[in-house]
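Next comes just one chain, in structure tokens: the form predicted alone.
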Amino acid sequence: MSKCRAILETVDLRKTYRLGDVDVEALRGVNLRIRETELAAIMGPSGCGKSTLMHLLGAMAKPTGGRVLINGRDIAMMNDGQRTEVRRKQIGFVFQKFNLLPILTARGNIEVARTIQGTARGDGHDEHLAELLRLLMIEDKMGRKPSKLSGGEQQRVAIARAVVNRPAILLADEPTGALDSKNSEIVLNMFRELNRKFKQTIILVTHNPELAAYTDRLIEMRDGLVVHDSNPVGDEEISTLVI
């Protein structure tokens, strides 16, 4: 087997809440590698401890134990500045509530994530921004505020802002959560879609089989540990991560 990359991988990672005089542990040691280009799902019941990991990948917050690695980097020894600066530079975030700015257009909704990265042009022309919107059909939608949008328009305008900058990994809590049956697929379509064409990292957290389907991997978690994995990355698989 040819070799890759892996883009983000877990280490033992534990994370421990305090509730009252209790300890409850979300995580129990979690090792995942994440292949560089790949469109994986992380599926579990309530509970499990699938957004704590996805909170921990997105460097929203710190692990109890353990290290994540993002292109080779342990953001779990990183300060709150640093860890600030990746969420910036190298994630993006789709969640199940769109989160737009219901003031601005869709066009002003995507230009925030590009004005705050630093990314804006002023000549107004963007092939790769026209590209995605073609690829997410939202390119005569773009003059429309979010309450002139139906649900399945407003995560599409969300899922353009989440990778206009090109971040190296694209987080998805629950994407479809607020969606009908129609709009859901056609939102997972346009993951599949973002991943085959533009080669982006797509990590799908979920509870829905469903949307699972879509991916080429399926993570399975329960009580804070990963129980199954579809397509495991193996040591004899990766190249060489810089630390």
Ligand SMILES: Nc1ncnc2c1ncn2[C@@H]1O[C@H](COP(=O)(O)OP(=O)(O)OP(=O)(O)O)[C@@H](O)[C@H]1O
Second form
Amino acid sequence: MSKCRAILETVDLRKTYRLGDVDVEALRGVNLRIRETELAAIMGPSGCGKSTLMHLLGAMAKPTGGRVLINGRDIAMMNDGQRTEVRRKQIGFVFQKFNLLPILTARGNIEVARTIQGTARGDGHDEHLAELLRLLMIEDKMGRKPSKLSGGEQQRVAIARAVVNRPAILLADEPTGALDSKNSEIVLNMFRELNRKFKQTIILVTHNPELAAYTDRLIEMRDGLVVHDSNPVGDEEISTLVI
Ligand SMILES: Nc1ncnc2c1ncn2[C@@H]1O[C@H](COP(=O)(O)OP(=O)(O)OP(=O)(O)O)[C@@H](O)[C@H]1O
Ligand SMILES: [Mg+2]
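Output the structure of the form predicted together with this ligand; the preceding block shows the form predicted alone.
What follows is the entire complex, opening with the chain shown before.
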């Protein structure tokens, strides 16, 4: 077997929230490796720690214990500026709520991501974006504001916004949670296509029982731990350089 890189790795990852004088142990020692170009799904009952894990994987919060390595780099060793940089350049996020800016058109919402990143193209030609919009089937919706789009369309605009800068990892926390079953299916299919076509690494949290058909790997959590992994990354497979 050829060695691959773990684009994301957690080592004994722990997160405890302090609520008044009670400690809530949201993560109790998660060991997880994600392969580059993998589409992995995380499932588990409400409160088992899925969103907490996604926040830590995306460098949006600091662990209480253990480590998160993004491309082999420990996020705990970074200062705030470096962490922000990693979040901006390497991570794309999609949430259950679409979080589009209501006053901007769909195109404007996507362009904001480019402007922030400094990747906007002044000449209007953008092959990658055009291809992305075709894949997401929203090319003809670009002039509309979010209020004039269906939930499924809004989520697809949010996905375009999340991946337009080609992040190394796309994290999606219940991206179909606010959609009906037909739109959920469309959106899940699009994650699959994004993964195949652009080799986009994707981790998604979902409660959708039909999920297995769309993913390479199913990771199940319970009570702050990973309790089942359909395709774990063994030591022999990995060539992570820990810095
Ligand atoms: N900011 C917080 N302060 C205190 N406790 C929190 C906080 N965020 C989450 N928790 C607790 O941590 C645990 C894990 O929460 P988390 O949101 O990660 O679960 P989840 O698996 O995403 O659930 P759901 O499927 O409902 O979204 C829960 O017990 C939750 O109540
Ligand atoms: Mg959650």
